[in-house]
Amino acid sequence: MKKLLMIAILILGAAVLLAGGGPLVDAQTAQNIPKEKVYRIERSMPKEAIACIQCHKNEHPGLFSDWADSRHANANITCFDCHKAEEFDPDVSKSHYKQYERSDQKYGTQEYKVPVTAIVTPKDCSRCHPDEAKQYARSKHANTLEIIWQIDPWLKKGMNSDFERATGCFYCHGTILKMTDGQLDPETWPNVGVGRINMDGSRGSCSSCHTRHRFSVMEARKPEACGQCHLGPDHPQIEIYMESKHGDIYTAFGDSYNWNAAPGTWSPGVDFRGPTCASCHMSGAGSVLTSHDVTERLSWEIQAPLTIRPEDFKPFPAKTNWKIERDKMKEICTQCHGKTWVDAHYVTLDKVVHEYNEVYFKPAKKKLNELYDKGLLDKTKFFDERLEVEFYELWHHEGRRARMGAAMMAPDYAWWHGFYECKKRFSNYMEEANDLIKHNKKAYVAKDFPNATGNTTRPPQTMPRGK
């Protein structure tokens, strides 16, 4: 009987539905049935920001499309947020005001007039990225101009021209920005060098690694971002990396890496198989936090003439303890390698440092000092005598390659481009130096050394700031 009743109810319900009726639900029950929810986020932006976007969309479509595809655009961060300036700012663009006098542009009226600057500095970025800006400010990157003005003979001795510096050295190390006749001085701009000194007092340029106007985290994680400056005979980190097993893995599997993981979450074994420059020197792993201070995690200053601990590097002493920083790097390494492997690698690196210091650099420096003391080399300039060039390249070229090759596990650079070349240069250097001493003969001075016209006055902006 109950079965027949249930069948009758089902038939009745079906008949109602077929007749176009709805479910038999009373008003009270209807209130408890979930309704479709539409989530809508409405964002607004000032009219000046709309003017920026619409104008640049027409005038610079490549710039606009870069920004439109960025996380900044997704978060409603516009040109206005980064480029807005105050009337009294030293880097405010006077020429941009002419954009508000255009009759051919809807937004070219006084209604949208606002002071802007072409220069976006770490100080500007710090409004949203305070920790990153703070870490970057204490790094060797941000302070590289201060460093090279202390140690580089090309600058200190004026052995290259100001123009050669602008197109070479300062392209990566950074310029000291200045205005001339209301415009950014072309001798200092354009420039996105990591140690650029800005007119608001900040140092560096975030777009060195996160190129504008995409400002991509993905881009900065790839080794090519570092390779635009870290290459060549004196600091070939990109070549060394690509030769190493790490570089091999990146070449083979890099297309499958999750380059777009959220900042602070990019993890070895989860998002990538083999490390890049960023994953070792900046990204977090294990208990090691992400940092924009590339000076961290270093236990040797292997780019210096004599290898020393980072805190003993007089041009820019690190505010770190090398043992603590080595332990950080070891923890990064042990995300993929066993402790024995990692410890043994550092034993090898320490031996390489010792051999370079004791066998090559110290004897060569001692011989150079002897030549100066005996008056056989002239201290007035540098590079105008062949032995000065030989000594410089011994540490600045081959010596760096030997140490960096060992540190990053690239055998060809550690040996053939490194210690092998050290041996040749050291032997020739000593032979010529000893011959000058034996015959009490002064070295030949190049009277026609070209373009040694650079300014030797150290800019006040590069003086130490009491770090």
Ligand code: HEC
Given for the second form:
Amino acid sequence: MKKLLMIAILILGAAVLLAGGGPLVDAQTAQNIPKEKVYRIERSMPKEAIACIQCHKNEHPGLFSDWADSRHANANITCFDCHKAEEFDPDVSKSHYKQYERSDQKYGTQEYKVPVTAIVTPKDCSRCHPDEAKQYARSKHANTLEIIWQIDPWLKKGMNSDFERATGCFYCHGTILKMTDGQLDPETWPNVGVGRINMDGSRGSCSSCHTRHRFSVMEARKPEACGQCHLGPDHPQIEIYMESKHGDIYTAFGDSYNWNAAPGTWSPGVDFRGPTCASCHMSGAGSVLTSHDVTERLSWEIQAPLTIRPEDFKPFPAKTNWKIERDKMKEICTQCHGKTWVDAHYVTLDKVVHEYNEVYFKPAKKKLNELYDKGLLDKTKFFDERLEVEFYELWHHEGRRARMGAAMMAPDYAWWHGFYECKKRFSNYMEEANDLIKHNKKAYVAKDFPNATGNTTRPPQTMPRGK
Ligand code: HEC
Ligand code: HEC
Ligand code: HEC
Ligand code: HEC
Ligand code: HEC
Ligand code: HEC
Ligand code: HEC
Ligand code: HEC
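Return the form predicted together with this ligand of this protein as a structure block, the form predicted on its own having already been given.
Starting with the chain above, the whole complex follows.
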């Protein structure tokens, strides 16, 4: 970081700048004229960087205030520090050059002209936050597009439309950014999915959890930040959390938590009395360090069809040792709980995993294979025969909910939305499967399966790369 920039200080709220200084409006003609944000620059800054701030203060007062209230503004990190580009960068904003041909704006002249980009990637942030960016780059979050293109039948078998993917899957998982005619392609932008693939090759978007331009740790520490994506029938972590005692404590006492504790110092018992998603999965405590790799601290893949260890997850084997990771998570728990309490919790979790694998998943999978082998189910497409859908939902919906509910202390998800539903689905599935086998009858194939038009060519950007 430039020392000069660090030494100088921006004083916010020190002076009133009445730009435009229009006449006072009376009640009759009053419109929604926003109050100008109080702001003064009190030191040297490149003139190009001052231009961004001054012009955008008028053009986008909402965006400007977010930045002005951020720690970045406080530390003198300007628009230009993040949005700087080279003329030949593929993601440079060609349309922005026009802003320097304006007569209505003091700063809209050639004197201030510099190339900018709308995209600010983990690689850009890594100039000042190398550790966070490195941890993030090896996480499943960053690499999720690689993973889903390997294993997901919706994408691989083209069972949904490109538009359904854009408004669903890729909103959470991320798009592959693309420019068309000098503009960001609307099919890929706007997007802040966790695994967005950027034009500089980096993966992810830091604003998934730290929305711009506040970039606050407070926001990311709250469960709602994760709940944007971690919800719904197949991964209801936010619902599970809100049902748990930890969520109950958050609801009751969250207002008194010290959400703004300095990065890396947010401590159980000191700053909060019940953990959030971030406390258990990311923030440091005891000897466990803060990490932007959410795969750390996990000892199971409880989202997978067959529960396995993270290092045995073939599409993206974790470079971790599950025993060490489990000990790390336990150390988080023991900031507030005794060892017996925590060990007992894990004994139960392991039993749940075993029961799900042996009683539900393995027999259902065996039956599915039998149907394929006998030619009663057709392998070319997935989801166009009812038993395929039933099998999918057994592991992907209630099978996950049972395991997640048990892992994160939510009995309603472990049982009513979990194992209870597993039992029901399993029984119906077996009945129908055995009936087809008994009568040697081919399953009905939905010829009119709607909108199975998605592109099935795997984008080259999602191929594994050197990690
Ligand atoms: C004279 C006014 C002016 C100046 C100076 C200016 N901008 Fe802008 N900028 C705008 C306006 C207006 C827009 C919105 C254009 C639109 O909505 O089509 C914009 C858009 C942007 C965008 C989005 C571009 C896109 O393609 O979506 C970014 C990023 C941006 N500005 C950053 C900067 C940075 C960084 C600087 C300083 C290096 C800067 N601007 C200087 C007026 C300005
Ligand atoms: C700490 C880095 C950082 C700073 C400082 C910063 N930005 Fe951004 N800006 C971002 C990120 C990240 C995004 C989201 C882009 C993405 O998803 O790749 C963004 C997006 C934008 C956009 C497009 C978003 C939209 O909603 O249209 C504009 C315009 C913009 N910034 C202007 C500015 C201006 C003006 C300033 C200074 C007042 C500024 N930025 C300061 C990181 C920064
Ligand atoms: C030019 C250097 C620079 C760049 C580029 C930069 N940051 Fe920062 N960032 C800083 C500094 C310096 C601080 C510490 C400010 C402080 O402690 O007051 C900071 C603080 C933060 C914080 C902690 C805020 C808080 O509430 O305590 C977050 C989160 C953050 N940055 C995210 C990002 C993201 C995301 C990007 C990329 C979009 C980014 N930064 C780009 C220098 C930078
Ligand atoms: C609301 C956000 C959201 C949407 C929409 C969404 N996902 Fe996901 N997806 C997630 C989250 C969160 C997880 C992590 C689940 C877990 O670990 O419990 C996930 C997990 C996955 C996984 C498992 C990855 C692994 O490591 O095994 C695949 C594959 C996947 N999603 C594919 C898709 C596809 C394909 C679509 C669209 C048809 C889609 N998702 C739509 C949020 C979403
Ligand atoms: C999955 C959500 C999530 C994403 C995505 C994310 N962060 Fe964070 N970040 C957090 C949380 C939670 C904290 C607070 C950790 C703590 O309690 O100190 C944090 C803290 C930080 C801090 C403060 C220093 C620290 O390590 O505690 C910086 C800087 C930061 N993030 C930068 C980034 C950058 C750069 C990226 C993109 C590469 C990024 N973050 C992406 C959740 C996220
Ligand atoms: C923008 C969407 C989004 C947000 C926000 C988000 N996640 Fe995720 N998360 C995902 C997706 C998608 C996956 C699945 C990645 C995969 O397995 O391919 C995932 C996976 C995970 C995993 C499983 C990792 C593994 O190795 O199996 C954990 C744990 C996790 N997220 C925790 C968090 C936490 C904690 C937060 C908030 C601080 C958060 N996530 C915020 C989308 C999101
Ligand atoms: C009390 C601590 C705690 C809290 C709070 C918590 N989790 Fe978890 N989470 C766990 C434990 C323990 C596991 C199972 C770990 C293992 O594999 O050993 C887990 C598993 C997960 C997984 C499954 C990872 C996989 O791939 O199988 C995801 C995703 C996840 N948590 C996300 C979240 C989100 C999002 C929140 C907040 C809404 C949250 N967690 C809150 C402790 C917690
Ligand atoms: C910041 C402190 C804190 C952390 C960290 C924490 N817990 Fe808790 N936990 C609590 C408190 C407080 C309660 C409420 C106890 C009560 O019922 O009086 C609680 C309750 C529980 C319960 C009881 C749930 C119920 O509904 O009866 C379980 C089980 C539990 N925690 C397990 C864990 C595990 C496992 C971890 C680590 C993965 C963990 N906790 C991390 C503070 C914490």
